[in-house]
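The chain below stands alone and is given as structure tokens, in the form predicted alone.
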Amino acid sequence: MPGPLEGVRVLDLSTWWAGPLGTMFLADLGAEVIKIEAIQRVDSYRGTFAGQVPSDKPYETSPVFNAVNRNKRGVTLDMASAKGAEVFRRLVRASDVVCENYSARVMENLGVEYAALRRHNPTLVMVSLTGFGRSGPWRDYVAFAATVEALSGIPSVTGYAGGPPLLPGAIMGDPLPGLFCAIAVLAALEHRRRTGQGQYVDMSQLEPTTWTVADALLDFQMNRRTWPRQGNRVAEMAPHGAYRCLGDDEWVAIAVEDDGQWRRLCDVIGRPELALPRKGYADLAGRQAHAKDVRQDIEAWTRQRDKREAMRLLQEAGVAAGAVLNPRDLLSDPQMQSRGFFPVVDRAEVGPRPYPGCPIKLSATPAGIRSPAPLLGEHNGLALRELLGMTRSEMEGLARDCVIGTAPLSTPPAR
């Protein structure tokens, strides 16, 4: 059954994670996404975690590149050459959307900025996902996830009490902008459906990432309060944190919202007296004031139990708890397995591997993984002949001039 975006064609110039993740969701939803790289400079994400399986093409073995480029077609095109730029303009005439996440000056330098492309396709939707947007004093600054996370304010509230700011262990500055990129495309396509008008989307990676500290930001705006760094503790819940369980580096996270949940937690751990007023833990203020003692009482119970068993017993009593799962746990987790979230995809050069699936489950127009990530230039012939009507002779000429190809002239370093 076709996906809801069948018939939408996207030219994907984006690299690394943020942009490709956004176009991945469009591809999962049925759009035809053509990923364009140059053999002179392939997507640097091809080097991330690459080379862990035997292959004479290590640039095809990056698990993260293969994850975020599934369902796409792979085309190579040297857009820095006059012939490559002209082929790209012809592809634009046959497409609906262009996504790119270069620094702000790159598209203009190539002569393929929105104003130029719009002359070839007036209904084009184009998204530029730059680090800081296409205006303002930081317009031409380069950025990676850690850069925008620092500027978004995340580390200012992440860390231990009295300690320095810490970057989060998981990257947020890429996937969040990627999701916003997909939302922007859907909104612009709906506007075009109603009006027949295309439009340009100027999006920064910084602004979507700032939403992660929205509550701290609003607290300062309204109450002039600055949040201190306090580890796993929060102001409105206690206990709130991760508690050591049976085994090495095994934990369960617990969040108690009110006094009723605290009483139920005390019953589960066999310490109902902890909920009595005389103990001093009966209300939020008391539990926060005695946070160290509360932790010791809870861990005396959790240390004797498997993290999933502790989670189950607390959840059955209506207390929010979750085992702290590592990547190994996630792949075998019964909840994830029952939802089919890690389908096995067989891709050339790496073989069958489980990949994160599509979290969007539509009842009438299913989304999901239909094909593995393309090899470099795998669909040159198919895309250029099918869309542009190129002859074999024309394509051979482009290959001789290194405008297209299937082998990189330089490879990104393995990381």
Partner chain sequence: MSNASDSTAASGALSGVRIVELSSGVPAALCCKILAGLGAQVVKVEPPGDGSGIRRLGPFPGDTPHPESGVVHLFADTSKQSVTLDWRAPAGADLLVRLLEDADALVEDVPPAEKDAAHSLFDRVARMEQRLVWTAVTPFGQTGPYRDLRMTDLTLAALSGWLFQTGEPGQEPLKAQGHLAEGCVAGATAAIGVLAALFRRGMSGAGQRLDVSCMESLISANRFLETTYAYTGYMTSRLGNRLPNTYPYTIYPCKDGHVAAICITDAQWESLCNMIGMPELLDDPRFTINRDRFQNADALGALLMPWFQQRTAQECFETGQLWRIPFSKVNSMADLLAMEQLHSRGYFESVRHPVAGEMRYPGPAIRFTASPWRAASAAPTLGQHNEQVWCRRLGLSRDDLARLRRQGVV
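I have the form predicted alone already, so could you send the form predicted in complex with the partner chain?
If you are looking for partners or other molecules, they are not here, because only the chain is given.
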């Protein structure tokens, strides 16, 4: 069954994680996404965790590159050459959407900025995703995820009590803008469906990332309060944190939302007296004032239990508890298995491996993984012949000039 975006063609010039995550969703939903790299400069994400699966093509062995680029077609094109840029403009004529995350200067130098491309395709939708957006004094500044996270203030409110600012291990500055990039494309396609009008969309990594601290930002204005770093402590719930379980670095997270849940937790851990008023823990304020003692009482019980067992017993009593799962746990997690969330996909150079599926399940036009990430230049022939009607000899000429190819001229540094 086709996905909801069947028939939409996207040219994807974006690299690393943010842009490719956005186009991953579009591809999962059925769009034909053509990922364009150059053999002169392949996507640097190919170097991340690469070279650890035996292959004489280490640039094909990055788990993260292969995960985020599934369902896409792989085309190489040296846009820095006049011929390459010309082929790209011809591809634009045959496509609906362009996504890119170059700096403004690079796109202009290549002659593929929106104003130029629009002459080739008047209804083109084009999304530019940069660190700080295409306007303002910082339009040319460089950014990776942590750059925009630090500016958004996330680390200023993340960390242990009394400790230094901490970058979130669950990175925000790439995936959240990536999701909004997919939203931008979909909204612009809907607008084009209604009006026949294409458009240019300017996106930054910084702006969506600040959404995650809107509560701290409003509190600062409302109460003139700067949030201290305070571990997992929150105002409305206590206990609220992760508690050590049986084993090495094993934890269960517990969030007690009200006094009734606290009473039930005390029953589960066999300490009903902790819920009595005389102990001073019966209400939220008491539990927060005695946070250290409360932790000791809870950990005396959790330390002797497997994290999943602790979660099960607390959940049975109606207390929000979740085992702190690691990547290995998730691959064998019963909920993930029951929903088939990590399908195993066979890909050249790396063999069958599990990849996260699409978190959106649609009843009539399903999304999901239909094909593995392409090999470098795997679909050169298909795309250029099918879309542009190129002859074999034309393509051989492009290959001779290194405008297209299937082997990188330099490999990205492994990391």
